[in-house]
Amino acid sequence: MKTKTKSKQWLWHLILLILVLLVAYPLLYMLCSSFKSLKEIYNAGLSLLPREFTTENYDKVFSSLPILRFLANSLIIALIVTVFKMATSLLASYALVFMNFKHRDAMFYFFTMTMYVPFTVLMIPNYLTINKLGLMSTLVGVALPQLADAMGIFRMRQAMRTIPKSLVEAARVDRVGHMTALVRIVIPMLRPAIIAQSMIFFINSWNEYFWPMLILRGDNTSYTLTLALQTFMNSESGSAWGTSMALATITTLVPLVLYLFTQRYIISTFMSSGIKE
């Protein structure tokens, strides 16, 4: 019997292993192709490691192009939704777990239905709106409709709800403000489920490509990393595949960390946020 057990396990593990190998193969492929010259990328088929280590990639990305420009242009949009998001996300959380009104719970029902509702919907009326504000090719355009997340709003609901009410309702007794109980209460004891949250909103919005194509147009050097990489590809062509392969590391290197830092409150939070209703 123990036998079997161990055999169904090797095998699961051997399973997960490929699965893993498919998922990594092509981010160290392309941390490999970066280091490798354009002859040496178009001969060397899908082997990984360069025979002829070389950083002349790296070196025209950072001469051709403005990268730290985009670099900080990423990250300043990134930061911007990333904070107004978990706030916006713990005050509605908050809001919806410890304080009694009416249609509460249809509100959140609202809230959760719009996580229904495709982007190719909403952008239109977020591109006119952008338009007629005249934040059209500015970082503040990008992220303005990003400022409140329904996800969010629902992961944080869940891992309130985990926390006792006669903590917060003992606060009130002794005349606690609502936002001193979330500051000093709630939030520390959630801060696991809060950096997790901050990362992923973090991820998607270093990552996102089309909404920034959208607004950032005209002057280049209001680019994302995201559009530098496809305009840079496009005025290559399609043909500098080694630069092209440095500028999506660099791209890629940010939110990789991160995450490695983060995958343990990542993982948590998914696994807790369906389990209390």
Given for the second form:
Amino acid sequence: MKTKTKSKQWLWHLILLILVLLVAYPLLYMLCSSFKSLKEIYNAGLSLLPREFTTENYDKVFSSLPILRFLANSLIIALIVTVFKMATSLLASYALVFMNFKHRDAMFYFFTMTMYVPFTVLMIPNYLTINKLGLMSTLVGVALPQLADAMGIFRMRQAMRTIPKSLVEAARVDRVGHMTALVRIVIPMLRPAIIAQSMIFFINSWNEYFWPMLILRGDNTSYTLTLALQTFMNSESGSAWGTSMALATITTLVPLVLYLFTQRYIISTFMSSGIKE
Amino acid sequence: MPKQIKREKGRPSPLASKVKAKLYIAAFLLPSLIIFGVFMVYPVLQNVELSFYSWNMVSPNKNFVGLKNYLNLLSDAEFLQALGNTGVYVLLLLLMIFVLPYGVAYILGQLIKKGTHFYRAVLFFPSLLSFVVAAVIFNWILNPLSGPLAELLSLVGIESPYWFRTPGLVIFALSFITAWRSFGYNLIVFLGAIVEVPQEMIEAARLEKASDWTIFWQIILPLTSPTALFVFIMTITFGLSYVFTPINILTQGGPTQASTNIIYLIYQYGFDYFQTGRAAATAIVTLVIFMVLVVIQKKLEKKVHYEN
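To complete the pair, please output the form predicted in complex with its partner chain; the form predicted on its own was given just before.
The complete assembly is shown below, putting the previous chain first.
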């Protein structure tokens, strides 16, 4: 009996290690290729580590593109989106959890339904709206439709429901305003969830490609990193192998660093997202 | 207690406080409602309107054509092909990011004794990458001339196909890239549900010599079915949107529309062909299909909830 479970443990770890390899190899391939010359990449076969370490791909990326500008653009959009999404999500979920009003459940239902509207359905009308507002090719035009988030409301509501209602009610009896209750009582208790959700907002915005492409494609100085990466790969096709790996590595650095610091928070937030009510 | 009552007495009139409470509710909800109203509800309504017109998005004239855009879809070869492709995408995605992570989450959460934290941290990471990065990496890895997969295949004497230019294979390649990026997210959501399953039940089953397989089917599956339902619907609705970026970067729906799907087709009609009315009609059809799926999910969810 014991040997049977032991041999099975091996099987499970083997399956998991194969998956780890499937995840890690492409990432290592990206990182290692970015330090290889084009000639070496073509002849590398399956070997990962560069024989001759070179930074020429990075030099080329930095000299041919205003990378710092793109980086700043990505950063500005992601910061605006994160701050606003967090604020609107906290306000709405506070109302949904701690305030009593008619049709509260219907309101929540409405918020969750918006999650499932595919973005291509919204694309043409939103494009026309941004155009009408004169925000084409601007970072604000990219951020504006994304200042509220159903997933954020959903997760913040879920986190707030773990706070005993009596705590907020007691404060309310003591004439503490809703805004003060939110800022002084609720937010401090939700710190891990708020950190995790903010990271997710930030990373998702950082990674976004399609909507910024529609709004910014007319002006290549307002490109974001992902947008630059896509045009770079397509424009130089075969010769851009090493350089696009360098640019992909740069784009990946930010999510990677954020993940290293907040890994536990992020994973526990996602782990609880399927459990409802 | 008496203290509280005293305070109640000092409160403003009930009517005034009622109005104030309403104002607060509005103030807290409006920021989200305005954004959703302008950039979600209004666009859906505008799509309904546009779907009755023939328009190229720039001309000042829109021609009312009634239901023609919808009727035309029924005989539109591109739409029917996209619908078929969508079915293939859904099947592949369900296999790769619904069935597979469900099983792997069971291994991670209940079967292995060590290493759970390491595995979940590594396997989750690609979910934080941009689909653009994933597409760029696999563009080179799947390169048929000198990419690593081609090298690997040549070791066993197989010539690498042109993944992105071969109908049939192209959907598989794009689904794989999407799955590579999204597998970890679904894995973690499943894991969250599976570790919540009461240990006593599993241990009791073990004492009765139930196999891991039986435990999965008879204990894990019924107890995690609300989460499974949620991931199932997300895999279909979000999955089809996720494929969008790899399609847009690597194939633009080609070769000859072999890799397009209904989500991508809306973009093609709108921004490649400038047939705004047809794009809007396709968008509405897609939205209706998705909403039906979500409503079915909610109904089933309630049922599952009561049964447990």
